[in-house]
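Starting off, we have a lone chain in the form predicted alone, written out as structure tokens.
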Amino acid sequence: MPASSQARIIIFTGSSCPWCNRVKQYLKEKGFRFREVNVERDRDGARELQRRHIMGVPVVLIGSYPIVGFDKAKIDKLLGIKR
């Protein structure tokens, strides 16, 4: 998928989270424009997780479906990324 027509993307991560910053790598290697929401700073993005029932970071929040952790497989296959 093109980064002009793409999924909107936010990626909820904390600021010791190695697998956070892995996954805002890969995203940034295969071309996606993400926001991110480092939930430590952010009392909403904190709140939105809890919300959801979540509880851990890295997640990837792509649309409206949310993946918890680094999980490549899910990322690729919901932004058409070709392996």
The other form holds:
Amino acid sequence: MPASSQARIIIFTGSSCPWCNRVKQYLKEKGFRFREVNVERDRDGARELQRRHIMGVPVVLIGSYPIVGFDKAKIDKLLGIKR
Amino acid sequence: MADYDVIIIGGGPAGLTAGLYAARVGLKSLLLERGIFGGQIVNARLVENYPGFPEGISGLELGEFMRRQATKYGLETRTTEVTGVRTGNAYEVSTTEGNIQTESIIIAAGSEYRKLDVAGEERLSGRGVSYCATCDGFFFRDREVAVVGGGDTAITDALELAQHCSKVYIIHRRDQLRATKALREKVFSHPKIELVWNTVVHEIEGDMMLRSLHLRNVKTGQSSNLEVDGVFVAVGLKPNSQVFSQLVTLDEAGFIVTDELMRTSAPGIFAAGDVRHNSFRQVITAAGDGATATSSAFKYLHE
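I've shown you the form predicted alone. Could you give me the structure of the form predicted together with its partner chain?
Below, the chain from earlier opens the complete complex, with every other chain and molecule after it.
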């Protein structure tokens, strides 16, 4: 379980994106807190992804490292979730 | 005594229905799911062909209903990944969180999206390469994109993308579509959609973002280049059966072979849903498979 010192997590999502729901549900299940930015509505969020040349959601930004898609293995590794 | 009468592997419609039936007939049953309950249907914005819901129902909601219904009758569930199965007096299922003994197993592990397996695909995933038009379509407003595939999913994706993209190419390796007639007709008459027949993608190019697709015509062998901003891959599904390949017989494509009672080549091991050979890959047939598999497991345990 993450301590209060967990890495900052932002999840970039779209309005009709089942994988976004999956990744949110997964992190909730594992007890992580995160901020959600819907890039379909939030222009700054969209620009943030554009700056990183990303054209897809979900994006899980852990610290400054982005993971595109629900890549469970990568998420587990970066967040230290035991498999 | 084993820990469980039956372990169900996979939490989609097949597994959850198997679990519902198993719990209701009083089997000590455990369902293992590695990701999110509901299976592939959670990706469907609206399921319109599952009877009982005349207005349709969101896949996510239907999956959650199925999970609630099964656990209500005592099905245990655990989020963990199965890494192997060992044969002995009972079966031993190895997971990322330890080993569990069971008398029987129902494999309902489903399938996942097939990739193109071409150069550039992995590297440009999320940078122009997408596997979900519903998710990522809005990134490509007023841009040109391609869809690869010729089935219902590919055509539905193309029609959806054509609502906001300036141009949609459908790249298909055959000279006709597998999609249903209703969908085909919509696509043929759509002013923004262009079909590229007998063609495969053999490389995806771009530095930071996708720039173009290298195409090859499978009839003439001719190569060409197509400049697009996005490519949506919809070339079918691949069964999640690798873990079981030494345990039960698979067909050439990797699907698990069963008889009409969902029995596999190994006694006490059953398979249901998309992971099974010849599955119709519908929610209703997966659920039906799950019920049948439990009935067969019950008979196996009491004979």
